[in-house]
Every structure is written in C-alpha cells, then in structure tokens.
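As a starting point, one isolated chain is supplied in structure tokens, in the form predicted on its own.
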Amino acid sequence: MNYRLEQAADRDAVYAVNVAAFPGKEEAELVDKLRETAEPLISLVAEDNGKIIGHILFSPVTLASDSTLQLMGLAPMAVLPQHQKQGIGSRLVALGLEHCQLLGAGAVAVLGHPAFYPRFGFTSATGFGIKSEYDVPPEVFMIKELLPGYLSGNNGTISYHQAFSEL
C-alpha cells in the first residue's frame, strides 16, 4: 500500500472512489470544485497495486470570531467499499493530520462519525464553545487542536468553504 499525495492524474480515479463510497455524485464534485476554488488543500491517495483505493481531503475552514487563524476541515474521506474496515482510511487521516501540521495549521473540524474520530485526538467542539455552521448533533462536529492552547480564546461558529454550501 502506497499513501501519497494526490497528483493531476489521479483526478478521475479520486472522482470514482468518492463516487463509489457515497450515495451519489455529491463528494466527488465537491473535491472536483475544491481543486478549483480552495487553497491550500491537501489531497491524499492510498495507492494499491497502482489503483486509487482511498481518498481524503483538507481545506480551509473559518472561525467568525478570529478569520486569522489557519484552520482547516476534513472532508471527504473516501474508501473503495471492498477496501473498507481495513485502516485505510484511519492511514490517510493521520497522514492528513501530519501534512496538516506541516502546513500550519493550528486546528482541524471534521463532521464525522463520533465512535472513529476521537481516536485520532479529535473532541466535541462544543468543548471549545464552537459549533458548525450546519445544523448537526454536537456530538458529531468534533475539533483536533494540532497546537496546544491554539483556540483558546475563541468560540463562535466555523464556516466550510463556499462550495460546501453548493452542494
């Protein structure tokens, strides 16, 4: 198992991982219009045998109460279906984080499932008295602090980037 970043030639297996980990198109034209729209990203593959089997995502999020500071989101996460439960995508997750850290970003928000995410360090972000644009359960909107004390301080709410919002 290779796990690399994503490059140009990979935009149409990226597209048909996304497409077969989620009910529909959604994910994959959402990565498409990111590629195009937001910077940085980061884009991470999971190379098997030369095929594309699993796919992550990073962008910029935003904190209303303090836009400087460099946050990011995961979002999506993709694994082939047969390629599933097999610690693929927790591989490309704490990759992501390093390239996060790496990056300089100070925080990463995910809106994921809570029994997968707090194994990479991720909380509630109702414990840093963030909450999600979305309307979604708090249990289910976490934050990892990649700098210590980093979001002490703030609250308020955190914004994805506009082509979230398009979906």
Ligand SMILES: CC(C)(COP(=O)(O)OP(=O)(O)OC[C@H]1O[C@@H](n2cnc3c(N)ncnc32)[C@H](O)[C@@H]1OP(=O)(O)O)[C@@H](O)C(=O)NCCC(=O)NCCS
Second form
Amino acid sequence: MNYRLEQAADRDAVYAVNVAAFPGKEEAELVDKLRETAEPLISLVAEDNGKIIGHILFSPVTLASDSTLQLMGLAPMAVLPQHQKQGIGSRLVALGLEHCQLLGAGAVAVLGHPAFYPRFGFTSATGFGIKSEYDVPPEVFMIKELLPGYLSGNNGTISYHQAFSEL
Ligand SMILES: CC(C)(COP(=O)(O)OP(=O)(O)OC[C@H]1O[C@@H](n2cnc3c(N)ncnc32)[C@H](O)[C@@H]1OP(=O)(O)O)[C@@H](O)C(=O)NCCC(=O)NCCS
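Switch from the form predicted on its own, shown above, to the form predicted together with the ligand and output its structure.
Then the entire complex follows, led off by the chain already shown.
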C-alpha cells in the first residue's frame, strides 16, 4: 500500500472512491468544489497496486472569535467498501494530521464517529468551549490540538468552508 499526496491525474479515481463509499455523490462533488475554492488543502490517497482505494481531505475551518487561527477540518474521508476495516482509513488520518502540522495548523476539527477519532487524540470540542456551526450531538464534533494550548482562551463556533453549505 502506498500513501501519498493526491496528484492531478488522481481526480477521477478520487471521485469514484467517494461515490463508492458514500450513499450519494454529495461528498465526491464537495471534494471537487473544495479543490477549486479552498486553500490550503491536504488531499491524500491510498494506492494499492496503482489503484486509488482510499482518500482523505483536510480544508481550512474558521473559529468566529479569532480569524487569525490556522485551523483545518477533516472531511470527507472514504475507503472503497471492499477495503474497509483494514486500517487504511486510520493510516490516512494519521498521515493527514502530520501534513496539517507541517502546514502550520494549530488544531484540526472533525465531525464524525465518536468511537473512532479519539484514537488519534481528538476530544469533544465542548472541552475547548467550542461548538460546531451544525446542530449535532456534542460528542461527534471533535478537535485535536497540534500545538498544545493553541486554543486556550478561545471559544465559540467553528465553521467549515463555504463549499460545505452549498451541498
Ligand atoms: C470511515 C472510513 C473511511 C474508515 O476507513 P477504514 O479503512 O475502514 O478504517 P480503519 O480500518 O482504519 O478503521 C475502521 C474503523 O473505522 C470506524 N469508523 C470511522 N468512521 C466511521 C463511520 N462513519 N461509519 C462506520 N465506521 C466508522 C469503525 O468504527 C472501525 O472501527 P473498529 O476499528 O473498531 O472496527 C470507511 O469506513 C468509509 O469509507 N466509510 C464510508 C464513508 C464515511 O462514512 N466516511 C466518514 C465520514 S466523512
């Protein structure tokens, strides 16, 4: 298995992975839209014998109370159904977090499975006094600080890139 940054030639395969993993095309379309409109992006793929079988995307999110903070949001992530539960998603998360750190992001937010993301150090955003712009149960919106204490003294609402609200 090879894990690497997405390249231009991977776009159709990345679209196909997202269509296969999710019930509809919304996430695949979101990835395409974010590529056009959001910056910086971290887009990683898992490749098995030259075939893209997994994908993860990170895009900038903003905390209303301090627009100078460098924050990334993990979404979406997808692994082809026949390759799930083999650790590929976990590897993509771990690698993605490393790339976010290299980029200089101080923290990463995710809206997702509360049994999965704590494995990578995510904890409920409520512990930081932060909530999602979406009306979701508190345990599904999580944050991981990449720089310890980065969010100290901040609170409020985190918003995703505008492309998310255009879905
Ligand atoms: C979520 C996903 C990318 C995980 O990829 P993966 O390669 O199967 O992940 P791993 O093998 O590293 O880990 C499997 C774990 O993912 C967990 N998981 C994470 N998010 C999940 C979700 N939304 N639904 C179901 N299981 C999820 C499972 O609980 C499983 O836990 P276990 O190890 O206790 O069995 C994959 O299941 C997938 O593509 N799902 C459909 C798309 C999706 O829901 N994406 C997440 C929202 S953006």
